[in-house]
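A single chain comes next, written as structure tokens; it is the form predicted alone.
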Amino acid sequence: MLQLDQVQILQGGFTLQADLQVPPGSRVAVIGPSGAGKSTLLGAVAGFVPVPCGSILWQGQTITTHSPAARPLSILFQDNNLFPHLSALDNVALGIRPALRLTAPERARVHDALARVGLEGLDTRRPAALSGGQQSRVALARLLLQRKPLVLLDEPFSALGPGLKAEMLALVAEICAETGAMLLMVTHDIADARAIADQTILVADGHARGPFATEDLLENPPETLRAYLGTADRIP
């Protein structure tokens, strides 16, 4: 279980609360209006940004002080943070030896990650050579390999057409279930939501509520739900 417990993040002028608990093997989107702190948020709970007041946990350990290596988790950005001069298969080996020196059943399992998320034969090539899609599966392969407990997601696929991204988040999905991470996906997209969130976080007005049934939510919105999306009655 993931538990925000009084958590306030002051950045500047801006201030974050948070007092929740997303349970174990959930998929919780997180939605709100541009600027309300949904990046914020999963830089607290990654550990890239700092939380002054209140606690972070996991398993009902506080990792509030924790770097972002020492905690149980993978997170992929807008950029999917590869290394330009570095190929697909080192930057899939980056998650698990930073130092690169894989053994030979490191360097196969590198292989069928790469195999699995379709870039057989393209272990060689930089990201430059990569189309957004591929890169993008390059940073999925990285996460697969980690098996991390929990995976967070800041709109790595926003720049992708609809069908790949939907392709990329289904690949997401087929990950967590394998693994029984946990995921957290900060998205402006209803429909990403729909498609492979049960619960979500909802972000605005200094606050970060839920997480709900993410049906529920979108069947009743609260008013600053439905004056960001733009609807006066139900979300389609």
Contents of the next structure:
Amino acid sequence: MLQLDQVQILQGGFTLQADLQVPPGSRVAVIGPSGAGKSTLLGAVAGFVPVPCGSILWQGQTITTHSPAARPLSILFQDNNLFPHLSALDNVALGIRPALRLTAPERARVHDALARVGLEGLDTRRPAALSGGQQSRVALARLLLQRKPLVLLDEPFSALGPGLKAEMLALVAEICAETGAMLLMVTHDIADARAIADQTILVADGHARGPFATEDLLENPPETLRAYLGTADRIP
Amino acid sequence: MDARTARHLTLASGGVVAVWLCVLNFGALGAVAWRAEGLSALRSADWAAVRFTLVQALWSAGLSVLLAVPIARALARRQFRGRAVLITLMGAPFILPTLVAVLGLLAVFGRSGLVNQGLDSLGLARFNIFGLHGVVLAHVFYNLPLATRILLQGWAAIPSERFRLGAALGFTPRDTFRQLELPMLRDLAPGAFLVIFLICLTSFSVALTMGGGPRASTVELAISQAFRFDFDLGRAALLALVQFGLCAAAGMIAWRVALPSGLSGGLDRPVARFDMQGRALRLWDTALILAGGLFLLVPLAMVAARGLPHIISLPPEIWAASLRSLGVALGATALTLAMTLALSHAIVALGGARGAVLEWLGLAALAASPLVIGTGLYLLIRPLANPRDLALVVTMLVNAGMALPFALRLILPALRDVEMTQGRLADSLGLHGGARLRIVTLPRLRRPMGFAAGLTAALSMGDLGVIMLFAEREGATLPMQLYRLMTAYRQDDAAGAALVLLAASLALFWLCDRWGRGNAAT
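Same protein, different form: I have the form predicted alone, so give me the form predicted in complex with the partner chain.
To see the whole picture, the full complex is given below, headed by that same chain.
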């Protein structure tokens, strides 16, 4: 279980408050207007944004002051998820060996992960020689290999077309189901939330609220969400 | 290694470099100041040196920038075969050993140079190169290309849409100059002037070879004279203080103006222009580019042509000195890179005001005088060991310190960029310390590191300065041997040695830069 206990985040005049609990195994969408603080919330959980008040707990243990790498999570950013000078193989291998000195079994695991996301034979390519979708797959292969119990997505697929994005999200859902990981994903697209997130956290007016059951929330959106959705909520 | 240990290590190594820089820039001066106490006062010749230093630096910087404006403008608006090569060559004086440039200039403007031969055959009086005009000529030779490259960057930075708009509004070249080019020059020219002024302020080798005795001596030269001929440590120390004051004052002014470096690329693309069709204008630009190119290339070609036949017959001590210089250059390069990496990482890790202080310390050597530092180190070493035994080591240390600002300006922005784009990813993967350096940072810094290494190696290879305070007959570097040959009027050997020095400097630069570009990860 992930707990944000009376958390208050300050970032240059902007404050975000969160006091919520996410049950184990949930797949949670984080939605809200632009600039409301969705990425800030994820950044706080991941350890990139300092949390001056309150605490963040994982399975009852505080991780508020842990360094990003010491937290039990994997994160995919909006961009720069791969090192451009390293091969697909090395980029994935960093997930288990940051020093890149792999044993033979570890190397086999990396190959398996690449195969699992459909990238057999592309392991020596650098990101520039891969398509946008393939680059996302490399990042997902690393996610799969890391097997962290919490997965954070900060809109890593926003540059992909709708079909490809849906494909990637399905792959994420599959990976999470396989590893039993909790998923927290920022999205602008209600369809994404509907497709793979059973729960939704709403970030607006300086507060993160929820999680609510996604269907209920979208059926009966509160005022802030309605303003954000505009007429979009009437489109199925 | 965990994140905390890595951070401590970063700050510790940055701290070591910072302390060393303080010793180099201020500790040496402190030693000098301590020695200078109550010792012999400055003579009138010393004040003449101060005056001459300022006058020649003003002339050199002013002329360089003034001449660079039309040349940069012509280069910016003309497309011709060899343009890219010419612009690349304009970067060359930066890594050109001073003595080689001086020999080249003497071959053209010297007593029996091309110009005087021409005057002779016309029955006109010869002119004497030595003195103020010789020093200024050499400095302009050196810095005109630098100024041109800086201004060319300004031209390249004017959006082409502006020129298009100007064309739509029917601008004449004069209108274009007033509305588009003049504002850019107002922004850039003061910085270019200051950079060159600073460079000329610490001029040593040029004044040594092109100056005309006591009437044309810089403070740097006076320091070395007081040291070597009079062995008057007190006066040398006092002069060192004066020089530090001059540099600090100029550096203080420069600190308020953003100093352009002229080192960046992206100059190979001329701006599309619509107002350049006039025949007279085309002729004018062509003449300017030709004149600029000849001014640069003829002296160098003369060095090559005169030196080539004499390389085989060079005395063995030249080759020994070459090896020694190579060692000094490689050592200085390794040291500069290590110091720059440590300092850059500490600057990025600290951030904010403390990072800025550290960065300032790294750049402070821009205004430092090698002779002052050398004098200080001499005084510091003397109680402990014979300074003459450590001549090469000291030269290497001072060279590394002098090259640090340039390396820092190349590497720090690149490191900031890596941290900005990939820092979070590396953090989230737990990449710290050595693994991060090896896997993430170094591969992405390879290009600026190669360039910085090339600059350092070439600068150090061709440096004649501190070594003059320390070295004796044996154990000299190649520039020093070359200087001896020049003063002994062994013109043939000097020409051969100059060509060796030129080739070594260019080869070092080329190899390092090539390494940086080879398979560079983008």
